[in-house]
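To begin, one chain is listed below as structure tokens, in the form predicted alone.
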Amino acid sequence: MSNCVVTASRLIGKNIRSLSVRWAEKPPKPGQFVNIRADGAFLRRPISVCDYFDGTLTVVFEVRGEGTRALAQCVPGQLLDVLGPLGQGFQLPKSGDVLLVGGGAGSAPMLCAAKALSGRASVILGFRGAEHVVLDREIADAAREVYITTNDGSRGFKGFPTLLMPELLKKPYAAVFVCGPRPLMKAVAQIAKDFGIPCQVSLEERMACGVGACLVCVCKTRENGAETMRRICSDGPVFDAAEVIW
């Protein structure tokens, strides 16, 4: 747990904000998250790490409820109570290319993953419309190629990210990583399975403690043929898609 100084806060898309803090804790791994105390909110807000560089940690979030509205009001110089880095992140393959798929705010952790993969990532980012597109330029700087899809066709390809996967997966990939709405992750996992490619999914759930003590954020998984309840905050948030019971 750390009191972090806010270094930047800005609107980067429709109702989507980027928030950066000075970070003195250990560097996060792609797919990990931080749990932030927001003024006026009883529970902390878990948010995936978007970027980390030179002692600065950045998260990106959609402003939805009281907690994220409070975080959106943060200004440089303000202190924030931040717990992290937390959870199990993406397991990066030692060799081979990786296809990253991000939907909406789930695109944020793909920047950290693309940087860690050092040019081995192809990325599909899906959004509701052009006004919601974020981080495309930043991810393009770190990835080999980036494709944009929008539900209404106002930017890039019209449709969901899954539209582009069959053609892209004709090339060899060592893994697929996905973060976004649950229906998207389920569909991406199925396509990856059809192509015989390992898939890792970053699950989202309401959390309380963020460290596995309260058992609020459990999900059903399958291990050795048996159903098991696992904690998204500490056993995840990243899971092997083959283990998740959708």
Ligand SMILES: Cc1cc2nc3c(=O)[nH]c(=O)nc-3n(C[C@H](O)[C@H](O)[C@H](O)COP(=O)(O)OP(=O)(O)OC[C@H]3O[C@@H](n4cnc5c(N)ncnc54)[C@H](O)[C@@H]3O)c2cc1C
The other form holds:
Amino acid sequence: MSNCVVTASRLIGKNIRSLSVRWAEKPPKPGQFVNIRADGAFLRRPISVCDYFDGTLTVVFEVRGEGTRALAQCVPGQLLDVLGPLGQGFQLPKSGDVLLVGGGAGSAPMLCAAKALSGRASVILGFRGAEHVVLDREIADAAREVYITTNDGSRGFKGFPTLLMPELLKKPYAAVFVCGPRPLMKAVAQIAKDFGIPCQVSLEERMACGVGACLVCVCKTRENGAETMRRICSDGPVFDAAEVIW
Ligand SMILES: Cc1cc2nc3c(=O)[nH]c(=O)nc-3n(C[C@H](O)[C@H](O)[C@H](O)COP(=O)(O)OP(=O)(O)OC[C@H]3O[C@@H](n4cnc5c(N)ncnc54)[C@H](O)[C@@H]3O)c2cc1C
Ligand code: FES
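Structure of the form predicted in complex with this ligand (previous: the form predicted alone):
To see the whole picture, the full complex is given below, headed by that same chain.
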């Protein structure tokens, strides 16, 4: 646990905020998360690491309820109780290109992943509409190419990120990583499977302890043919899509 100084707090898209803290703990890996105690909320709120650079850790989150509304009130200089980095992140293939797919706030961990892949990432980011598009420039700086889709066509391609996958996957990819709404992750995992490409999904569930102790976050997976309950906070949040029982 660490009391971190907030260094920046900004609205970056409709209802989407970026929050940076000074980070003296272990540097996070792409796909790991932090568990933040928001003012007034009993439980911490898990948020993926979006970026880490030079002792500054940044998360990007959608304001949804009590916890994220409280986080939205944070101001530079204030102390914030942040636990992390937690969980198992993405396994980066040693060679080959990786297709990253982010949906909405699920685009956040893709910045960290694109940076770690240093030029080996192609990225598809999907949003509800133009005013929800975030992190496109930052990810474009780190990735080889970035495609934007919006549900209403107000920016980029009209439709879901899956629309672009068949064309992009004509080129060889070592892996597909996805984070976003569950239906998107399921559809992306199916397309990757159809193309014979290993896929890693970053699952989300409500959490309490965030460190594997309370079993609030369990999900059903398949390991060696047998059904197993796994903890999203400590066994994940990133899983091999082939193991997930949707
Ligand atoms: C490993 C992990 C990483 C995450 N990374 C991010 C991120 O980078 N950016 C981001 O915006 N959000 C992320 N989330 C989701 C985020 O934790 C929730 O949106 C947040 O906890 C909601 O808290 P709240 O108090 O604002 O909302 P609440 O009042 O608790 O809930 C508001 C609404 O959000 C739903 N909800 C709450 N928690 C979750 C959850 N964990 N998963 C799915 N739905 C939920 C509720 O069912 C309800 O409909 C992540 C979740 C996990 C588990
Ligand atoms: S949140 Fe407690 S075990 Fe995962």
